[in-house]
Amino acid sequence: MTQTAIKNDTAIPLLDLKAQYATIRDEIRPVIDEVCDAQWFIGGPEVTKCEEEVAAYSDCRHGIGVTSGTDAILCGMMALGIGPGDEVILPSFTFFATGGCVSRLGAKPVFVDNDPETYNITGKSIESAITERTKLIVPVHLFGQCADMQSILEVADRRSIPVMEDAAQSVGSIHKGQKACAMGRLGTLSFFPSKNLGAFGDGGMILTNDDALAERCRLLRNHGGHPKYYHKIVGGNFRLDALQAAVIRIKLRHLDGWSAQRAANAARYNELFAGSVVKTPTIADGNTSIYNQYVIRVPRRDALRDHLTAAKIATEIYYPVPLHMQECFADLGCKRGDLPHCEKAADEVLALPIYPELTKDQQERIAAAILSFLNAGG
């Protein structure tokens, strides 16, 4: 077997966290030892410093560390008083947690269609869905770029409806000079390990510039109690642990560099696919994407994915079933055809490896495998 054959037989993962860890291992291990030596695992100085640093990075006054990105959404909605009888407008083409949290609180998720170019919702898509029961709008900054917050906030402000940014995939992304999470009443982050700013387990954060809302979130994440054993409201156990906070603090120092490399990899893909039938990501004017995912659209998506799997190239479909078509939301009465842009995207999108450690040779191999399949009419 030739060297080229051996090289081309090497698997390319969707994300290589081992490669990332190798570059920061010497920074990470000492801080983990410090937390272990201190034996302060829940809350404490590491969590406080993490909250301050992530908030400052996001141009927000307050950071409230919580157990996961899902709990950040849930706690944020609880802080805004979302409950039975309320309606919450959100995208259908997104991860389940956003809609699931609405239902967990007894409210009704109202799904709207996405922009076919950016996959995000817009002020235009939201406006027709507003009713007298609408109590919250939740744009999701999908795949690493912000939704059109300018148009969304214009619609929301006219109706005095709060906006909560779901920035689980977009920490550090920018819309018209403003950071994700700094534009709405509050924003939420996920530190799931696969995120650009990932912990060594689950973790999340609520960000806000509203002092009163921040204090309410802090109460809610700790069973609504302050001081200990005195409960003003009913909350939950949403506390970020110190080991995850310590890891996040180290990774935050590298985040801009990683995001820049992802952008460079995206630019290389764009060049490799230029002139082909592959639809590459559209980044809206005024947006800076962190490319949490690099998502293409292609004909014969499922067959292409099988071809790439056989070639040992990992891919993922974000997301194969829009929320309005999920079985658990069948009682809402939605059907196929209601949100055509979401449904078409679900049938055509495919995420490629985009992690910072991805090499030029690997990208060229991925692009060649895709183009040869599509050009052959596979």
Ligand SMILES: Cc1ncc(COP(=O)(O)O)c(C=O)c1O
Second form
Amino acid sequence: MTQTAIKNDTAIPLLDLKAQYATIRDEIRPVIDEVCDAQWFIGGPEVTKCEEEVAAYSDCRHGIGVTSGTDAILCGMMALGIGPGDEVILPSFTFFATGGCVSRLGAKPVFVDNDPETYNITGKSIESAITERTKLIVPVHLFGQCADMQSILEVADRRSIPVMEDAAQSVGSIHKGQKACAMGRLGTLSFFPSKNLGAFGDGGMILTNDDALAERCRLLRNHGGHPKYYHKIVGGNFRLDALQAAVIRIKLRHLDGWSAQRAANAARYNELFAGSVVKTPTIADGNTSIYNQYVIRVPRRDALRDHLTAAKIATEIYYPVPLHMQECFADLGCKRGDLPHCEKAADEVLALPIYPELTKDQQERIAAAILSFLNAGG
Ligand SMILES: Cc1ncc(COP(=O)(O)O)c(C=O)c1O
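Requested next: the structure of the form predicted in complex with the named molecule (the form predicted alone having been shown above).
Every component of the complex follows; first up is the chain already shown.
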């Protein structure tokens, strides 16, 4: 480790979008100008091309651009007819959106525990949660790697229960030769700026190989109307902006390079932490992670985080409270102890900077700060 790496005390952010923008500014500015000159802001050719390109990238026949990753989940669930009386199985250790959408449709979220190594749910974890009311299973491909879709689909297919992949954090991630979103009936993406494929605002997409479902999602995202002012079903305004679509199209060209750089950074962290008490991420056999997050597990996590904050190193806790313990889901009657793996993960996980532009010196500084704290018994 170099002396400059140790002495350097400039702040290290969790994500450096300005650094990324500097590398694509010359490509982005003209397409924004084109959208402004065309004054076609909602739908239109940019959105259609974006849908075709992201769908092709994900090995899916259809892409339906929507307002956000949350609305992709909501619209997808609406297309599948989820409503009161239905149960939807999903992980507890995840971002709120997935569970929130189930409740907003009047259905009951049924939270299951995650695999302690990958943080994802598995076929085994969903099996005992299935009842005759189960209408949908939603695995979330957390932190950049797919859930064990093979085992999940085996369980779901036996009972003809559809599976919707929440791939907000895993665009382009591969599981046993198949791309995220191409394995279930539907898949959903988020273009929130911190995602590997992030827009300049909110955005999302539903992906599917099912022609009828795609048509239903297209109707639902535009108030269920077609032709204009003739409403076949009740939908919402879930439309993707042309400006966001234009940005996504440019960023898509760089996505594999950025994800490879994140994977290289992950490999470097793994080396730096080898032989220490830091538990580095486990990528399951047959999976390729896009490392939307690099999440370690450590003892005394909160004290370590304070130490890193003092050293101007940004970190984040994804997620401090599992969904089954959230106040808004109290009426489901879940309590601490119900899902031990996700409760333990919530107490120990810490996400480190992993963005593509992160330098070797910065990573060495981060690792040194973590290891010196842990070695000192801090
Ligand atoms: C796993 C997961 N699902 C859904 C979402 C919701 O996406 P959005 O923020 O675009 O609504 C996110 C984004 O943070 C996410 O990480």
